[in-house]
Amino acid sequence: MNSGAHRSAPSLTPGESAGARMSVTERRWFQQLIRRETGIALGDAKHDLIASRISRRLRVLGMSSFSDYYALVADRDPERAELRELIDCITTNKTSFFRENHHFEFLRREVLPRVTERSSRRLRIWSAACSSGEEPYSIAITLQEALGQNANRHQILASDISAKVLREAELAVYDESQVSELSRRQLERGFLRGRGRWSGRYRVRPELRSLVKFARINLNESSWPIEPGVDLIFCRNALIYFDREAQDGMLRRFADLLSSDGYLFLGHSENLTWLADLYERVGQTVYRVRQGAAQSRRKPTDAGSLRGRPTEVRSRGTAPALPRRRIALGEMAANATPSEISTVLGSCVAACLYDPEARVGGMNHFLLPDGDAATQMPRRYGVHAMELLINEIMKQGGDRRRLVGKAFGGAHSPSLGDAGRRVAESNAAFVRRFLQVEGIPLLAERLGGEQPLEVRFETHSGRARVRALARAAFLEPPPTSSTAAPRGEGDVTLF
């Protein structure tokens, strides 16, 4: 589960409103949750974009900080809902029917004929960034006009990650400026005019919309809910917001998703010089997979499906399981692939820093924030055990100016008095000071109380599950003061 006690970003100064002015760190903060969720990169030049679109969600809530409002999505959101209302903000949909027409031309004079002459052949057709539906009912139009009733054989999956846009599409409403590129054939037999107080709005026909169906997917998720052997993804105009990485991931995905000979469409700025060897251009920003390149090619069945509810998608199948590794007293440890560190603290803090950017991220475990024996066991204290971490996290590629961070411990068991709840409250102090001191922002904490917790923090998402333990579990007894020699190890039982 999400951490329980949350601490707020730092505010903006008093009298200075949302509207105003949002600050560079605020910025980067958004940059960077929005780099985490969505897997979309939104460079410097943004801020005012950035502003601008938040500000609304912050008029709609009531709220007058940009620091507040990141504090509530980040880590007070546990239904996400608040994220989705942010992404919806956040992510462009500008798109229109038969934009970049010469596509749906391809699909017209090289794919269709074929289908027609093995009339046994089903198409699976994704349009992976649909917006408010244009793109998919543009392709299911095209297949209404080469193949007439059979058309409704094939298949189209229409997917956003905003489930907003996502909604209108369903819809299948759209104004008069909307349907005005249209010929006048193609508004009779595909779509409604509106009467009455929808006078000047058109309406996707019943068959056509019966060819498309809608599911929310985020594109930077790890699993898609689609069955290999696809035959032709639309990914026009979306990769473009996201970092090279990023869309390196996605398109080696794609590939494995394609059937044998499945074409790729993408917008027209984009372009794959970089992966010639795994797709071959056919066409005007229209691409195939070369032959035997994709690595982990699955045949298709022919039962696959494309799969999805509106709205909401569902993955298949379990997750492959994260290599996991406890940490104890005086440890810590850092990872730049997918991996999980777990602890079990009392009094003991641990702390857990992330880079978003590069998707690192580790975690200690130290005793206080000092002491006469730091000299011996160095790992054992805050300050060595923090720039340990801090020093690894660099090592893997992360950077300490993007860093965020949680903590977590710092509990008090009744049964040590006064003495030991002295040293939890140091110890919490301790690791708060330490980040305002580093400018590392403290995103979330569930420090103090006195219940032992279990940490489980994954490096590659930043994200942390923490669960409450028994009071029989506390078994860190601390030193009964912060100069104190440490106990033996044989004293700390963690597991």
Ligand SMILES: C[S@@+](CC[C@H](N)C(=O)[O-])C[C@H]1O[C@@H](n2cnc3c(N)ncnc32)[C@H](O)[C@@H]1O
Contents of the next structure:
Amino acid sequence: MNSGAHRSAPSLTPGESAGARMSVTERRWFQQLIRRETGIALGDAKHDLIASRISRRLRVLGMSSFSDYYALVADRDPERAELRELIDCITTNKTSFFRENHHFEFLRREVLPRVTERSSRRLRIWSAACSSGEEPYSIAITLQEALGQNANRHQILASDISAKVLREAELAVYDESQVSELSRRQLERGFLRGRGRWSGRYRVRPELRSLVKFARINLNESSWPIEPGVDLIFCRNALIYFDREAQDGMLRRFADLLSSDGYLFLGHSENLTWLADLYERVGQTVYRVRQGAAQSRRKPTDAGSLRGRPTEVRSRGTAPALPRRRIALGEMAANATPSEISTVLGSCVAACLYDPEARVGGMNHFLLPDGDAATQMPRRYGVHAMELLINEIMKQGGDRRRLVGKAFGGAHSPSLGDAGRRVAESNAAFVRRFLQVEGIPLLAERLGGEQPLEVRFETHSGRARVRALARAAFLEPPPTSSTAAPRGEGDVTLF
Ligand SMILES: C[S@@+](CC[C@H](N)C(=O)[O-])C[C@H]1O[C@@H](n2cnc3c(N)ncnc32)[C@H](O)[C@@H]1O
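Same protein, different form: I have the form predicted alone, so give me the form predicted together with this ligand.
To see the whole picture, the full complex is given below, headed by that same chain.
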């Protein structure tokens, strides 16, 4: 895959800063990509920070152009490995043991005494942006101090979007400076002291580590692999990085997950004043879902609710399925709510268009006939197919000026001879040219070749998953109606 949309920027000259070298256009590409993937809204004032953090990756990869790096992440990263590296270097992971200690006091004072009274209760606690582990281990230490041996009845799920900090959290080794705020007793009961080459380092004891399970969860995804009935959610000092829309979606989904007497803990500079009809404040940045608010937890237009919309299928133990629609030749679909549109392509092409700000996306599937170039008939047909899709996206709240695109298909079947090759090639050329003329950046393409493709496009994230099919599989008629097939591998319920 390649992109013709990204021009190379000049490389860094001695003494020049990364911030100065990254153009405003390049910064916008990264801002949009990061916002779309993580929910993190990096303002324009963060130009130098964005440039300097991303230049770390350029150095590691021996690259000198931000444009080339963007093309790599956006277009040539099917496994999304480099995207994870980018996320690792862009996230802010500052944390410490017993940070905002009043929350742990609240746990000790308000929550745990009730648990010990009703001994059958098993707490499910989620540390939803756990960074390098200090937060979930502080919770584990608090449980152990209050409940002794009984602490191990309870479960802590610790998650973060950054794979790097999760590795550190699971290792659970900390420097002297990181444990300096702990009491001597906490250090002795909770940690093993390193010797030899580990001297000056401390590892959380196995009995505390066993209380915590780690997983990579992106809070910006429309569904999380978590069953409702969570007792405590710690989501501290992460929401501040998201814009209001992303915060709103996450906070409503937290409300869906919390048990009727559960608590939500936010960071010191975070609040949810605009959700006062959903949450009530019961302590310093501690909240509960208001009684009777359950019915209004979700915005009526949101899809992906754990409580389910008619098109969604959810069974215990599986993540909620996205509403799906399979389109056939001549069709198109667009959606402003989370959904997946899929199709199977041979010599036909599909354009996926997406407005990252409105989070509206859609896909078409068309085939230009092998017509007379002089009459422009095939081109007119293609323009019509593209305009239908763009209009539908605009109807759903998208803005034509913000659209980005991906294009797939145009495969040639050897059995169709020269005419077949001509059709496939002109279809691929048309979609590239149309996007270029319209100024719609082509972020990724898989056009040409000989293999049919299955394309699955997420309308709310702009993500496209592409699978090459054997020719025989392609000959089988694709299902045409909406299906709620199980989600792909990796979607497991964690606790
Ligand atoms: C400043 S740390 C807060 C750590 C801890 N909760 C505390 O208060 O000490 C913010 C964390 O949020 C994580 N984060 C950012 N965006 C995220 C997302 N979309 N999903 C999950 N975690 C995210 C970052 O990787 C980072 O580790």
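Keep in mind that what you see is a predicted model, and the values were worked out from it rather than measured. Here, rigid core means the biggest group of C-alpha atoms that superpose within 1.5 Å across both forms. Positions refer to the first chain, counted from 1.
| task | Inspect the rigid-core superposition and answer whether the C-alpha of Pro136 shifts by 2 angstroms or more between the two forms. | result | No, its C-alpha moves less than 2 Å.
| message | After core superposition, I'd like to know whether Thr337 moves between the two forms (criterion: C-alpha shift of 2 angstroms or more). | response | The answer is yes, as the C-alpha of Thr337 shifts between the two forms by 2 Å or more after core alignment.
| Is the C-alpha displacement of Ala328 equal to or greater than 2 Å between the two forms once the rigid core has been superposed? | It does shift by 2 Å or more.
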